[in-house]
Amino acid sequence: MADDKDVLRDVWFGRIPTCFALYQDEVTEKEAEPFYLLLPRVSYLTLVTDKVKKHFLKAVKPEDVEEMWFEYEGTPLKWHYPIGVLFDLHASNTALPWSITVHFKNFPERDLLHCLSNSVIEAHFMSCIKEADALKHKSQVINDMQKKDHKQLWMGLQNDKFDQFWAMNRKLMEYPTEEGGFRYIPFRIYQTMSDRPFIQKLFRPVSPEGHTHTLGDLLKEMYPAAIAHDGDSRKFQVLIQGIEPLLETPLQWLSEHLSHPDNFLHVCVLPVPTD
């Protein structure tokens, strides 16, 4: 893969200043001060919020404590989406810090998956990596790895160890030079305006004629409304890892450099803010 280590580092160490506040109806024992945290964009909410839980448990009656869950402006936050995706999708045009509400009661069964231990997050994370490698290499790379290599990917993410993670992940980003890229690009396109969780289809990084596919090509095929036509004002913002890449950017490069640790390129399509 292209050795663009600075980009990989910038993506890995991206942080979102966040203010957690306990839902007001759940404050009982004593007033709970808000809790501030720099959230890693590439991790998962339930993986990095142990301190948040400890902080707020002091203010809640033990009998009121069920599973902790999070919400932003009335929307329950899906822990199995990377934190950066949740922020880009729901809060990218708001002032920082990001204000998240913490709940210990009334778990929204219809909106969220349960997450009672880190092993649930690990299982989700590894299943995403395996799915991505099925698309990229027909699962050959992930299947050639040993159990300890899989563990190294997970521990690298869990413990926020860039070098530990990338020592193994770079194998998942390699491909034969003559092929010009992966078999298919693992991507998911999210919209706030849709009930559908995301768009995910097969898409190659290179056309049958040998042309390099770009982000614009992907959007033209999967979500044509996201592209402004000549003379039209732009209706949508397209965010990957919190930035708006040029539509001419090769998809293969984006997949190698701006994918989340789960090896998917997560693309958020939002209406352009009107104010």
Given for the second form:
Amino acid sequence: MADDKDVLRDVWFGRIPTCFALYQDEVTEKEAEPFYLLLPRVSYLTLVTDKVKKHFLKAVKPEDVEEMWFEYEGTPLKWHYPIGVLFDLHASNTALPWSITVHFKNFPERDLLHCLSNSVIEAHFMSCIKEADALKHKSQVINDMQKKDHKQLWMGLQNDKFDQFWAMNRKLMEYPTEEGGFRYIPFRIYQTMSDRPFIQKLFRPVSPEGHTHTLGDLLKEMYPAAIAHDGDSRKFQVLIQGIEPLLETPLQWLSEHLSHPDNFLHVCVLPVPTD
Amino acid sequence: METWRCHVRAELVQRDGSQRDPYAGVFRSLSELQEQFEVRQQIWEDVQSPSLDQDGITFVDLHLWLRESEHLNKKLSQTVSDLTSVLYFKEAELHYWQSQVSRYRQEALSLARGSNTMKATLNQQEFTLERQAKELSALQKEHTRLRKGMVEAWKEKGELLQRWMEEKKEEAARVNKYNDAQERWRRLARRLKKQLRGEAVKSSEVTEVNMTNGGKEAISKLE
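Complement to the form predicted alone: the form predicted together with the partner chain:
What follows is the entire complex, opening with the chain shown before.
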């Protein structure tokens, strides 16, 4: 676990260099310089872009300002997905920094949820954590925590405080030794080539015979096309936290160490780039 | 360390090496410069009074330095506060891990005790198993011996039965032979009896005739 704690820290402190540019048609007052920011992979767009908003509001007429939203190459970016997931899904094979376009008008109601304050992000974050614990521990651990403990999880994420967050989150990563793992693994598999937002089903970390399930076992069950068969060339890459773990990596270990702060293991399946 | 674990750690280092590290320094400097610019701009907007030259240092410069120092102090206080809370959480984590160490030590001790008990039980069971294996071997040998004896007894019984049958056959033959002889003697006896009877009848007839003749003679004599 001492070595594995380095993994937890690497996951928490992962960053994506991003260049925010105001949508050309919305520049009215004065030309807005692009704004550069290192975005935390594990956070949410609307939580870490206050400075972006402040910077670009100078270049927009106050009466034209509505809710800020972001898009990448024409695709509205869902703020309720972790930043790392958005990058891995849409821009992992493109050059850095990641170029995001900022909008203050024409909010895409059909594609994005509104996010008018940090309390909305907090509510979504806590909802995900509770859903994950329902899968892992039948909600016993999260329900045994006090409100201040829940607040500590949120504040740790909001203020980018690793120790503050993990002081509480470690309880959500424990399990009875005799069980061998969580009850079910909280995961979501995202695909770019499908209308379905993500795949989420019940999946145990250990088989009824006592074998440890791996990432390969999960994909074989949930998305068999993602795995290359003998002789065939690899068609898809499987990204978790921006890396490609080996298919024999135990799923329980991945859930404990590569999950996002919402306690979900977000898995992105992308076509292998042809160039 | 397992291959998959090494792979994940290496991949994370590589990821940060390509995505975060090349840009961290530049972005941080840019952010600091932007912040400094905003502070100076704010100060400049606040201070709009004419300056007094004193040894080449203007009042505006002094005010600027003062405000910047205040701003830096504020940032340092925040850093100190953050480090204090980090220290607090580290201490809490230390206590937690110490309690975990203590708990796992207790668990290890009880598991070791359990293991010793199980080893002793295992030795005992092995001894019992060995003894029972020997008993089983002896019983199997006895069973084999008894089976052999039973087979021999069955064989003997068969032979005895066979002999008894043969003897009975011979006896039956003897009895038949005797009966045949008896029958033949009886037939002979019957024939002889018949013959004798016949002879007797004949002699009695002759006697009767003779008697009749004798009587008549006697009578005649008497007469």
